[in-house]
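One chain is shown next in C-alpha cells, namely the form predicted on its own.
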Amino acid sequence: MELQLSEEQDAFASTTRRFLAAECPTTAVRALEHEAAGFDRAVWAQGAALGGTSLLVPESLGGGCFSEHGLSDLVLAAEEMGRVLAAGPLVPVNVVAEAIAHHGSEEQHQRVLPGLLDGSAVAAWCGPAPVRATRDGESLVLSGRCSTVEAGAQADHLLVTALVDDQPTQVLLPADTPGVLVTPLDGLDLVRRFADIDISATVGPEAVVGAVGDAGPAIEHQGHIACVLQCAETVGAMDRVFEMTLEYLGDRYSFGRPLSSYQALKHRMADDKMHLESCHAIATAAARAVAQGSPDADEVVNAAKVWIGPHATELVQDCIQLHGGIGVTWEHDLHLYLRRVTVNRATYGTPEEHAERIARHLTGVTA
C-alpha cells in the first residue's frame, strides 16, 4: 500500500475494510470449508459492485478506476482481502477482465465483461503456459491440460493460451465448451479452489481473444498482475498476523509479566516487524512498477515474488511460535494464514522460478 492515499482511495480502502469485516470474518470462512465453489456468490456480487471487479476496466466499458492507474487501487482491495483471509477469486477475473477489456473483441465485451463485472460470472485464467493449436481453416482445434488453474472448476468462461505455428494466442472458451474436461483438485487453503482443465475442442476465430500470435506481451502483462495482486493479499495476511501476534503478547503473562516485556521475544518481534515492513516495501515497488509500465516491471515483480514467499511463511510460523500451545489449535485462526501464505507462495510461480527468472535476465540467457 501506498503511503499516501488520494481521498478517494481512502475512501475505497475504508469502506472496503469494512465490508469485509462484516461480510467475511474467519468464520464464514471456516463455513465454506466444505462448499465446492469456496466463496458466496452473493457475496462476491456485493463486492463487485464496490468496485473489486471493473478497477482494471475502462469506463468507456462499464469499468473506472478512483486514480490514475486502476492497479494501485486494486491492490488496495487485494490487501484488506488477505487482511481477513475473504474467500473469492479476486486475481484471475481480474486478469481475464483486463485481458477482454484491452484485446478483446466488441462481441466479446459485449458477451462476457458484463457479468465478471457485476460479479454474476466468474472467469479462470488458465496461465501461461500454453495448450497445443493446429489451425483447421479459420478454426483452431486445441488440446492440452491447464494444470492448478484457480477457480477453474467454478468459471464461467476460460481464457487459454495456445500456441499457434509456435507463436502465444489466447482464447476465451465458455466453460461448457464440448471437449473441456475440468477436474477439481484438493488444495491446503480452506476456501481457495484449483482445477485441472483437459481441454480437446475445436473454436472459432470468434474465441480468439487479440490477434493470432500475438498475444505474448499481454500475456506477460497478466502474469504481472495476477503476482502482483497476490503479493498484496500475501502482504495483508502477514499484516494481520503480527497484529494479533503482538495484542497476544500484550495480553499473555507469564510470571506476572507480560510476554511482549521478554528481551528475546522483542527481538523476534522485531525481526517479523522489519521482513514486513520489506514486503510492503517490495510489493508496492512491484504494483507502481506494472501499473506505470516501467521498464523494469518484470524485474521487480520477480523479486517481490522472491522476497514475499519465504519471508511470508518463516513470519506466520514464527507468530504461531510466538502463540506458544493454543497456536496450533484448530480453533485459532493462525492456521487459515498459513495456509493462505503458503498456497500464494506456490502459486504464479514459486519463489525459486521467479530467482531463475532473474537470474536469466542478469545472464542474457533466454531458454
Contents of the next structure:
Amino acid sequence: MELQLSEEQDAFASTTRRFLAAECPTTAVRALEHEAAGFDRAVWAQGAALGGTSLLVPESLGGGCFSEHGLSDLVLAAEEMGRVLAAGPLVPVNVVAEAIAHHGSEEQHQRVLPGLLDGSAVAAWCGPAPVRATRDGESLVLSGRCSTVEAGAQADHLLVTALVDDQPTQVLLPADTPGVLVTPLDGLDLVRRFADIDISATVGPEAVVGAVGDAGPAIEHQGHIACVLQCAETVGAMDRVFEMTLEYLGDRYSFGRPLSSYQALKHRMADDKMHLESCHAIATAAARAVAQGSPDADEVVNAAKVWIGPHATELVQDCIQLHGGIGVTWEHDLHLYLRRVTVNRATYGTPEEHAERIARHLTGVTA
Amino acid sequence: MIETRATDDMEPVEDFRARARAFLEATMPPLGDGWNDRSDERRDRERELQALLWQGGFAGICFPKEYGGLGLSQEHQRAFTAESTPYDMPFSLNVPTLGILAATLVEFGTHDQKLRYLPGILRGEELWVQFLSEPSGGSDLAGCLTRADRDGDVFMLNGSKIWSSAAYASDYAMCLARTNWDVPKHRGLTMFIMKIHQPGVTVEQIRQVDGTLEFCQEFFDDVQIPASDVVGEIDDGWTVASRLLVHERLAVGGGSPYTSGASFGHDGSGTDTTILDAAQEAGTTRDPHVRQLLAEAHVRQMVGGQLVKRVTEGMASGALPPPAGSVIKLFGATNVMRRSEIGLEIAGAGVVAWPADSPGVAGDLGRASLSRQGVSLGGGSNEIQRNIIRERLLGRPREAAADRDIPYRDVRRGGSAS
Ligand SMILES: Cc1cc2nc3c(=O)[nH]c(=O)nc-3n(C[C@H](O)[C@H](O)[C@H](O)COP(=O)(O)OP(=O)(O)OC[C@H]3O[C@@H](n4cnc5c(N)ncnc54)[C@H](O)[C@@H]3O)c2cc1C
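For comparison with the form predicted on its own, would you give the structure of this protein in the form predicted in complex with the partner chain?
In what comes next, the whole complex appears, and the chain from above leads the way.
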C-alpha cells in the first residue's frame, strides 16, 4: 500500500477494514467452504455499497471514486480483503464493470451495470485467451473453451474474448445463453471458485462490446487491472501473515527465552520483512502505472507478477515453519493464507509467463 | 531538513529538469568505458567532472545555499539523476564523500565547519573517507580502540583504522576515536575531522581480490587534531556515527538526497546491459531458461528502484523510521549476490579463460563475482543489517551483549585486538 494516503483514501481504507473485521473474519471463510458460491451475497452487496464494485466506473454511470484514479482506491480495498481473505469476486466483477462502462453500449450499461454496482449480480472475466468465432450474417458463431474462469459458475454475465477474422473482439453473454456449459471445478482455495466454460453458441451483434476486431488494448488493460488487484490482495495477505508471525515469536518461549530473541529467527524475520517491503513497493508501482496509464505499465505489471508470486508463497511457507507444528494444522489460519497466495501466484499469468514477456521486451526476440 | 517535494519558492522541477538536460548535453562527456575503473587517473577525472557540475551551477542540489549548494528538493535531485544517466559523472564522489560524509557534516557540523569544508567538497577539490573500522573489528563499531587524548586545544590520536577505501588518494576523513575509557562503550566516543596527509599518519594500501589497491590501513602516531575539528559533542560521537551509518545505508542503497547522478550504477531505471550482453555473447537469448534468468535480473533492478523510492519517501515523510534504511542496504546487497549468480550462470564456461587481454563480458562477470561479497560487508554486513531491521525497525529483543553498562576498559576483547 502507498505509505501516504489522502484523507478520503484513508477514510475509505479504514471503513473497509472495519467492515471486513465485522463481516468477513476468517471464521466466515471457513463457514463458506461447503457453500457452492464460496461467498455470501448479502455481505457482498454491503461491500458493494461501500464502493467495492463501483470505483472503476465513471460517476455518470453510477460509479465514482475518491481520488484521481479509481484503481488507486480499489487497491486499498483489495489489500484489506487480502489481510482477512475476504470471499467474493472482486477481480472479475471490477474488471467487467470497467470494461462495460468504458466500451459497452448504452443498452449494455443499463442491462449490466446496476446489478454489478449494487452487488446483486456477478460477472466473470473469461480472460484474454480467445474462443473461435465465425460470422453468420449479423451474428457470431462462437465455439471453444475458457478454462479456469474465476467465479465462472456464480456469474450472471460472462465477458468472453473471441477472434473474429483473427482480430480480438469481446462479447458479453448472459450466463444462461443456450450453448454455454459451465462446469464448476474443485480447487485449492476454500472459497475462491473457478469453472471451465464451454461455449458453442450463436450471438447477435448486441452482444459485442465495443467494435468487432478492436478489443486488443482493452483486453490488455483488463489483464493489468486483474493483476494489480490480485497483487494488492496478495501483499495484504503477506502483511497479515508476517504480523501474526511476529506476534507469535514474541509470545512463544523455548529454553527460557522468547523465540523472537534467537538470532537465526530474527534474521529470517528481517529477510521476510525486506521481501514484504519489496512486494509492497512493486505492487504500489504497478497500481500507479496502470492507474495513470503510463507507457511502462505492462513492464511494471509483469515485474510485479514475477516478483510477488514466488515471494508470497515463500514468505507464507517460512512463517508456517516459524510457527512449528501448529502451522501445518487445519485449525490454524495459516493454510488459508497459503492457499490464497498459491492460487494468486498462478492465476492471471504465472510468474514464468510474465517473465517471458519481460524477456521478449529485453531481448527483442522470442524464445 | 531536506524537502522531499518541491515547494512554491523553488524553481519548478520540470524547468530545472529542462535546464539540467541542456547543461548536461552541452557539458558532460557521454558515458563510455572505464567509468567503473578504480584507478588514480579515474579519480582525478571525477574531481574534474564534479568541478564541471559546480561551474555549471548544478553541484550540491540538496545542500544548503549558504554552504554552496542549491537548496532544492529531492524531487529536483531525482530529476537531475534521471537526466544524467547517459553521461559520465563523478560517480565515486557520491559515495562516500557527498552522500555520507558531507551529509553528516550538514547535520552535525558547526557553521564554521560547514563554511570551511562544504564548498571545497562541492567544487570537487576534496575527497573524504570514513575512518571507522579497525583491525579488531568493524561490526562492533562502538568497540573501537583508537584513542584520542586531549591536550589543551588539541587531541592526540593513536591507533589504527582499516578497510578505508581510497584513503591514500583522499584529503579528509571522519575518524571515530575513544575519548573516555571509564564509561560504557557507546558513551566514550568522539568523531573527528582528520586531515589525512599530515605528520603522524601512515597510510598503507592493501591489495584486494580484484587486484586493485584501493583498500587502506592507517596508523596514527600522536596525530594532532584541533578541538575545533570535533564533529558534534565530545564523548557523543556515537550519535554522529549512528547518523553517519544511516546516511551510508541510504547512499549505498541508492537513496541519498546528497548525491548527484547515479551512484554505483543505481539509477532506478532497471536497465542492465551486462547480463544481457553476456547472453548475447553466448548466443543464448532464445533459450527459455536463460530468458527466465534475464527477466529475473531485470525485475530485481526494477523492484530495487521502487523499494528505494518507497523507503526514502517513507523516511522523509516520517512514515518509516531511520532504521528502515537497512532494508534497502540489505536488498541492494542480496540483489548483487543473486545477480552475480545469474551472471555466472549465463556466462557459463566463458568465465574460465579468454584470449590474452580480452576477457569479454563473460570474463568481466567472472572477475566481478570474486569481490561480490564486498557489497554485503562494506557499510555494515548483511548480518548487522538484519539485526537492525529486527531490533530497531520491528522493535524486538536486542542481542545479548557481554559489554553492556561496563566501563570500556574492562570489556573483554578478541585475539586480534592487541
Ligand atoms: C568494499 C568495502 C569497503 C569498505 N569501506 C570502508 C571504509 O571506507 N571505512 C571503514 O571504516 N570501513 C570500511 N569497510 C569495512 C566494513 O565496514 C567492515 O568490513 C564491516 O563492518 C565488517 O567488519 P569486519 O570486517 O571487521 O568483520 P567482523 O565484524 O569481524 O565480522 C565478521 C563476520 O561476523 C559477522 N558478525 C559480526 N558480528 C555479528 C553479530 N553481532 N551478529 C551476527 N553476525 C555478526 C559479520 O556479519 C561478518 O560476516 C569496508 C568494507 C568493504 C568490504
